[in-house]
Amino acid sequence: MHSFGYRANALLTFAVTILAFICAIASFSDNFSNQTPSTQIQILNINWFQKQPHGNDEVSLTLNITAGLQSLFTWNTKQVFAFVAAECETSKNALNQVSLWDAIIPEKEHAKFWIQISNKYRFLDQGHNLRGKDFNLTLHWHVMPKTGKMFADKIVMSGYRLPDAYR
């Protein structure tokens, strides 16, 4: 006969195996969801564009962000982390990314939004390379599932340009 401990161990091992199998199927099912997020970002105003005393450029922008991220939510989605980054090239760096705004979206009901904000984080450049610079605004998102691997993607919007002179 088997002891109580042996039977409990067998039952627990079987239960954990079934739970792991269900989690793997849940994670795999996310590959079949049709994700079509949309966004539009407008620069309403350049509040200031100045050279700091120690020589770095700083920009303050007023942004109008409209996004529809509902399609990122499935039954397995815990939350979505979204952020807007300004991206440009300089002579020192091939890619500069500066986060301007971010948010954690906990539910599908909050995934369609329209906000008008000044950049939440400082838009700085190490040096004075931003005058007349073309840049992209990119909405990045990271989907955090209840089970399975996290994935990320982005939408790049180009065609933005900073002024040639400080304001």
Given for the second form:
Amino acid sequence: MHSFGYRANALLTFAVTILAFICAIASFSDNFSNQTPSTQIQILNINWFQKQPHGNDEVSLTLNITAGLQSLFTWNTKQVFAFVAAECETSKNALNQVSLWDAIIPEKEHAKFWIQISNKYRFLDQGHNLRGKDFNLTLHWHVMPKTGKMFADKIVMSGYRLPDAYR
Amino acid sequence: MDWQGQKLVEQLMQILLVISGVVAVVVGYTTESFRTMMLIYAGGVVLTTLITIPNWPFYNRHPLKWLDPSEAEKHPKPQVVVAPKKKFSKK
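What would the structure be for the form predicted in complex with its partner chain, given that what you showed me was the form predicted alone?
The next block holds the full complex; its first chain is the one shown before.
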């Protein structure tokens, strides 16, 4: 500690180390938050259901998505990324997931929402297995922190079914 | 800075930074504001810089006692002995 430069270096290094500890503690505190998200998805209408020229099935849906994700936001949350995926089982694969819609929620105030929209991304199948298919709609979310670990979870809603014939 | 001053600087620096960190986390967590935590910590670092980096007079309270010049003359500096050059002759 005999010179100005020596002291400045020591202070800077120790300050950055303590900063790393602070960020780790902030991230660790996210484990203690009580999260109670809720959601509901309704299929209002199946707009069309066709077999594409390449042989794959495609569906267009109008969805009514209601969600209450305010409890996911902590003091260490930067944004929440939410997306809706359709999941079904086919003879080829045990689990197929197709993402239909997603959104970035930047603040707690925007986390309670109601939206009526047709699917943002195409609901395609690998093959033509979708006629009469039972599927789940799952709302996934990723809570992106300001520092530290990202948490991801989902709510599965089952009981949806595609029509037996193309329209 | 003298030796006691350097020891004091090191201790002060560590304690002040740790305390700023702890206070920052506690206040930030209770006010649910990440921004507050960062601001408090930054303030703490600036405060610590102002206290520890400049050479304040209170760090020089125990100055080193150098030898008096008259004392030094009584004990002259030892002379460096030059080793004698050896002549190698072929036998």
